[in-house]
Amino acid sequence: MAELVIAAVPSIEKIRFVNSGTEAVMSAIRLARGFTGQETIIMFEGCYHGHCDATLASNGHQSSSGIPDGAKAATVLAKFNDLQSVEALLNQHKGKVAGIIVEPVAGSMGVITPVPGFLEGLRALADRFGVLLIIDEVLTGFRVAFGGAQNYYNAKADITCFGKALGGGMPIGAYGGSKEIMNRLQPDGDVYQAGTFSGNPVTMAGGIATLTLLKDPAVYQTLEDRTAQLFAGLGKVIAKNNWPIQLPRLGSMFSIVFAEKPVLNFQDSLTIDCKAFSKFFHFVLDNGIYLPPSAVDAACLSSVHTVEEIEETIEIMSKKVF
C-alpha cells in the first residue's frame, strides 16, 4: 500500500498510515514542529483540517469550547487564495512558525479552487521562510486526481495528509514526505506517533484494491463526464431562470452555493444563503437525491452514477423550490 502512494505522489518518499484525516492531520502538524522546533502554524479562514485542537482554535477564532488558550496562541489565521497575507504573517511570526496548513482546494466553504500562482507562491514562501509546507488532500486525495491535487496542480508539499477516498471506504488516514521529515518520527526519530489499528491489514487491503482500480485513467474520465453533463444540465437552468446559484468544481468535487456572486474565500463564504439552500436540500432529499446538509460542505460524484441518473437529477433539481 505504501508503495502504491509512493509511486503516485513524487512529494512522498516515506509514509504513515493513521485511522482517519484528523490523525493524519494532527500527526503532520506534531511532526512539522518537532522537525524545524517552532510552534506556529498558518491556517487559513474557512479550511477545514478535522477536530484536533491545533485546527479548531486559532487567534480571534475558535470552533469549539474546551480547547486550551496555548493551541489558540499556536495557529494563526490567513486569507485562503491570498499570498500577501501569508507573508504577513510569516514576517510577523519570523523565526516561530513550523509550517503552513493548506487545503488545495477548499471544501467548507463552498468549493474553491486556488487561483493561479496560489500554491506555486505558498511554497515559494515555505522555502524562503524555511517552514514546511503541509497540503491537506483529506478531500482531494485520489479523488481529483490519481495522486491528487498535487498531482493535478503541479505543486509539491513537504508533508502531504490523505484520508477518506484512499481507503476505499475503510477507516483510513495517511500523511508522508520525504525522508530527512518522516525519519523524525519514532522509532528513528524523536517525534512519537502510534495507533493500535493504523495500518491494519483490512483497511491495507481496501487500499490497495482501491488504488489498483484507480490507475485505470478512464475511471477520471467518466467522473469527469459525469460531473461535467450534471453542470452543463444544471447551467443551462440557472442561466435561464437568473437564479443566484454558483456552480464551482474541480473533477467529480462540487458544491451548489447559493450565492449572488463566486465565492473564493471565508468572507465571500458568508454570503451564502444557507436558508435557500437548506429548502433545496429538503426538497432534492425528499426526491430521492442526498447532497451533503451543510450549504458550505463539498459534495463528490461518483463513477458508479450512470448518465440516466445524472439526467434524473438535473430535472428535479431543476424545479424552481426558493
Ligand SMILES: Cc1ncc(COP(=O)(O)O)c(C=O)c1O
Given for the second form:
Amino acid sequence: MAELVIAAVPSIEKIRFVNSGTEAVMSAIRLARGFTGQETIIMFEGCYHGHCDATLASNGHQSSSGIPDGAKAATVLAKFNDLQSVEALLNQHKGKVAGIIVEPVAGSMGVITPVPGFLEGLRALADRFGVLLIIDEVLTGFRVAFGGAQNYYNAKADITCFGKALGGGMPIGAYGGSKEIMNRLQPDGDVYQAGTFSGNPVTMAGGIATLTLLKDPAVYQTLEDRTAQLFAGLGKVIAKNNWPIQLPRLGSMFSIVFAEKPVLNFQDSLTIDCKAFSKFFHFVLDNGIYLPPSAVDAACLSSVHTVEEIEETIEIMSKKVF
Ligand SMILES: Cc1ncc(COP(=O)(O)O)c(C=O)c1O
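Could I see the form predicted in complex with the ligand next, after the form predicted on its own?
Expanding to the full complex; the earlier chain stays at the top.
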C-alpha cells in the first residue's frame, strides 16, 4: 500500500498509515512542530481538518468548547485564496511558525477551488519563511486525480495527509513526506506517534484494491464525464431561470451552492442560503437523491453512477423547490 501511494505522489518518500483523517492531520501537525521546533500553525478560515484541538481551536464556524487556551493561541487564521493574508501572518509570527495547513480544494464552505497561483504562492511563502506546507488531501486525495489535487495542480507539499477515499470506505488515514521529515518520527527520530489499528491488514487490503482500480485513467474520465453531464444539465436550467445557484467543482467533487455570487472564501460562504438548500435537499432526498445534508459540504459522484441516473437527477433537480 505504501509503495502504491509513494509511486503516485512525487512529494512522498515515506508514509505512515493511521485510522482517520483527523489522526493524519493531528500527527502531521505534531511532526511539523517537532521538525521545525516551532508551534504556530497557520490554517484557513472555514477549512475543515478534522476534530483535533489544533484545527478546531480558533476556526470561527466550527469551534468547540474544551479546547485549552494554549491550543487556541497556537493556531492563527488566514483567508483562503488570499496570499497576502498568509504573508502578513508569517511576518507577524516570524520565527514561531511550524507550518501552513491547507485543503487544496476547500470542501466545507461549498467546494472552493484555489485561484490560479494560490497553491504555488503558498509553496513559495513556506520556502521563504522556512515553514512546512501541509496539504490536507483527506477529501481530494485520489478523488480529484490519481495522487490527489497535488498532482492535478502540480503543487508540492512537505507533508501530505490522506483519509477516506484512499481506503475504499475502510477506516483509514495516512501522512507522508520526504525521508528527511518522516525520519523525525520515532523510532528513528524524536516525534512520537503510534496506534493499535494503524495499517491494519483489512484496511490495507481495501486501500490496495481501491488504488489498483483507480490506476486505470478511464475511471477518472468516467467521473469527469458524469459530473460534467450533471453540471451541463443543471447549468442550463439555472441560467434559463436565473436562479441564484453556483456550481463549483473539480472532477467529481462538487457543490450546489445557493448563493448569488461565486464563493471564494469563508466570508463569501456566509452568503449561502442554508434554508433554500435545506428545502432543496429534502425534496431531492424524497425523490431518491442523497446529497450531503449540509449547504456547505462537498458532494461526490461515484464511478458507478450511470448516464441515465444523471439524466434523472437533472430532471428532479430542475423542479423549483426552494
Ligand atoms: C479536508 C478534511 N480533513 C480532515 C478530515 C477529518 O477526517 P476524519 O473524519 O476521517 O477524521 C475531513 C473530514 O471530513 C476533511 O474533509
